[in-house]
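As C-alpha cells, one chain now follows by itself in the form predicted on its own.
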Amino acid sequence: MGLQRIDKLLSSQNTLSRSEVKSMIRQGKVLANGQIVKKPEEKFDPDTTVLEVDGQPLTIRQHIYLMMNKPQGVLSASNDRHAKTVIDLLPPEWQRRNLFPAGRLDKDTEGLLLITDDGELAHKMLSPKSHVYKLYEAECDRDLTEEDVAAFAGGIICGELTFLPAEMKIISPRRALVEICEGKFHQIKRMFHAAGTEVVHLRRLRIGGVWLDENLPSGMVRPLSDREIIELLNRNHGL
C-alpha cells in the first residue's frame, strides 16, 4: 500500500473522522510501532506498521467488508433512479466509499448480502468455478416431499436451462433450507417452478462459510470480523 498519513489512513477505517483523528493525535492517544503520534500528517506504512488509538490495537484493512441483512423491496445495486438500493441503506459514514453488493439477491428476497470495495474478492465468490455454496430457506405454497428432494439432488431442468444438482433439507411441510453453488437469475424460485411449486418467502442465510448474523436486524450493515473474511470462500458447506 505504501506510505500514507496517519491521519488519512486511520479515517480510511471508518472507526474515526478525519478532524477526529487529528484530536486523538493532539492527545497523544495514537501511537505508531509504540510510539506516540505527533503530527497528523506524519507517513507510516500499513502493511508494516503496528497501530494503537486509544490503548486499542488497530488492524488496517485494505478493503471494506460488510454484512447486510438486506430487507424486501429493496434492490441489490449501487445505485437505481426509481428505486431504493441496499447502498442507499448505508450509514452516512459508509455513502462516501466506491461500495456495491457483491453478487445479489432479488428483490423480494431477503437475507445475507455482502457488500465491499474488493472487486477481486466479489469476482471470486461469483465466479461459478470457486464453487463457493451459498444456503437458502425457502418457504413455498404447497407441502414439500422426498419427490422434491430428489428432483433437486438430480438436478432441475428448467425449459432451456439445466441447473446443477442441490442439497434440499426438508424442515417443516412447506419450508426447506436449500444449498447451491450456482448464482443464475431468479436460480431458486425457478428450480421450485420447475418442480411444481411456487416460492412465497426466501431468504439467504449463509454464502461460503460465513452465516448471516441472525442478531443484526432487517436493513442493518456491520463489518464482517477477521475470521469471517477468512470463511468467506470456504467451499465447506452441508446441510
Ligand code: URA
The other form holds:
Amino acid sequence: MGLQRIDKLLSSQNTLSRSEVKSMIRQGKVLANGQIVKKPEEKFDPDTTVLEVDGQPLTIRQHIYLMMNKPQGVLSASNDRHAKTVIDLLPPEWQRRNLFPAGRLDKDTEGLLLITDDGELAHKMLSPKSHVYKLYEAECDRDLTEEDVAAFAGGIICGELTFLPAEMKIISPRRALVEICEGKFHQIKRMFHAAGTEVVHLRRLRIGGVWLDENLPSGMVRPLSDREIIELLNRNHGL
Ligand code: URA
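Moving on from the form predicted on its own, please list the structure of the form predicted together with the ligand.
So here's everything in the complex, that chain up top.
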C-alpha cells in the first residue's frame, strides 16, 4: 500500500470517522509500532506497521467485505433505473465505495450475499474451478422424494445444459438443502424444475465456509471477520 496519512488510513476502515480519528490521536490513543502517534498527518505503511487504537490491535484492510442478508424483492446489481438494488440498501457509510455484489441471487431469493470491492476474490469465489460450494435451502411445490435426491446426485440435464452432480438433503416434506459449486442462471430453480417441481422459496445459507449470520436482520450488512474472509474460499462440503 505504501505510506499513507494515519488519519486517512484509520478512517478508511469505517469504524471511526475522520474527526473521531483526530480526537483519538489528540488523546494519545493511537499507537504505531508501540509509539504514540502525535499528528494526523504522520504517514505509515500499513503493511509493515503494527497499529493499535484505544488498546485494540487494528489490521488495515485494502478491501471491503460485507455480508448482506438479502431480502426478497431487491436486485443483486449495483444500480438499476427502476428497481431497488442491494447497493441502494447499504447504509450511507458504505455508499460510494465501488462496492458490488459478488454473484447474483434472484430478485425473489433471500439470504447470504457478499458485497465487496475485491474483484479478484469475487472471481475466485464464483469460478466453478475453485470448487467453492454454496448451500441453499429450497422449498418446493410438492413433497420431495429419494428419486429427487438421486437425480441431483446423478447430475441433472436440462435441455442443452448439464448441471454437475449436486448433494441434496430433504429436511421436511417440501424443503431441502442443496449444495452447488456452479452458479448458472437460476440454477437451483432449473434443477428442481427439471426434476418436476417448482421452487416456491429460496434462501442461500452458506458460501464456502461462511454461514449467513442468524442475527443479521433482513436487508442489513455487517463486515466479515478476518476468519470469514479466509473461509469464503473454503472448499469443504457435504451435508
Ligand atoms: N439458484 C437460483 O435458481 N436462484 C438463485 O437466486 C440462486 C441459485
